[in-house]
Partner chain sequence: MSSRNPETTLPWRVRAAILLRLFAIQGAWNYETMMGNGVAFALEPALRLLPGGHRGEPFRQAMTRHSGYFNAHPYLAAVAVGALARAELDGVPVSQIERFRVAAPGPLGSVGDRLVWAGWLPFSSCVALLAFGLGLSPGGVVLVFLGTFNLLHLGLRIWGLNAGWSQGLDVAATLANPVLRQAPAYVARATALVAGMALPVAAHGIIGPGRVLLGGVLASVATGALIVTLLHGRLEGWRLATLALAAFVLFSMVR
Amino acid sequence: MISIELVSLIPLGVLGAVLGLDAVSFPQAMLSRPIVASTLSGALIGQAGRGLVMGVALEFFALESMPFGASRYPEWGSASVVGGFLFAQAADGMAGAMTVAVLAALLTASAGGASMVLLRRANALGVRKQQAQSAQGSRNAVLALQLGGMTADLVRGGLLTFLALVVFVPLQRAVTATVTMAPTVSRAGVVAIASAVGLAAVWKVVHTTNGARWCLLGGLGVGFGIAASLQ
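Hey, can I get that sequence as one chain, in the form predicted on its own?
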């Protein structure tokens, strides 16, 4: 039974590998954003809607970190696969399911950020070894560095996702089995915290950037218009 369960996590590991690669290396198509990654994770088990819900919550947290330049930041692609799956596979009305899923995603995102730093250091060592050939314009040396770095990042994201799921799937079951509060209460707590973090992140940008308030108002108007048209 345990081996069958581990095998079922392999597709999620592959998804986490691809989305972890998208975060920085390739193709940077915004597929690694929580709202996309978590929805894809839920869709793998036929629960795209629940994955989307988790993606929205994680997106609020992700707004706080700006992945610019050489700054260190969490890796949300692989982490959102973990959070989306944990929430999507939980039974409806399971108290604490969202809380554990968000916590697991945050911890995985932090670990993912640290793993990216280690990978960059390893890439730097590879560059030093190939420095002479690269300086001479060696095509093979450049290709080796690029493909090696992307392959290592792909493996990093896959291993991170798989190991996180191996840890957090049984942990979620153990924790939710002991939770006695109402599901609405536990979810309300997560929504309140995520909203506070997201709104603080938005305000930090809006009140310091020229024209950002108008962009925000325009985006809200478009969003409400789309929501109204779907009713």
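Each form is matched to the other, and the largest set of C-alpha atoms that superpose within 1.5 Å is called the rigid core. Residue numbers count along the first chain shown, from 1. Small disclaimer: the values here were computed from a predicted structure and weren't measured. First, how it differs from the form predicted together with its partner chain.
Comparing the forms between the two forms, the C-alpha position of Ile10 differs by less than 2 angstroms, with the core used for superposition.
Now that the form predicted on its own has been shown, please provide the structure of the form predicted together with its partner chain.
What follows is just the one chain, with no partners and no other molecules.
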């Protein structure tokens, strides 16, 4: 039973590897953003809609962390595959499913950020090892470093996704079995927290631009109007 489940996680590991690679190494087309990665993860098990819902929740958090140069930031590609799968495979209406999936994705994103720091240090080690060859203008040294770094990043994303799923799939089952909170309340709690982070992130980015505050306020007014009309 357990071995069958592990095998079924392999495609997700591959997806996590590819999307983890996109975050920085190749091609940085933002396939790794939660709104894409989580949807693809859900689609892999025929639940693209539920994957998208998780992706939207995680996208609010991702608005806060921009991949500025050498700064440390969460890695959303692999994390969104984990979150998207956890939420997509939970039964519709399962209490706490979204809360646990978002929490698992945030923890994976944090671990992903730490793993990227380790990878960058490993790349630096590679640069030092190839220093003599690089000083000679060796084409092979440059190619080996570049391809080695990308391969390591691919493996990093895949392993991270696979290990996170191995840990969080059974944990989610155990936790959701004991949670009694109504699914709607669970979703509302997650949305409140995620939207607060998203709104603060947007404010941080735009508040120094002339007129942007009024644009934000105007947009909120229109948004509330649309949300009310959709009730």
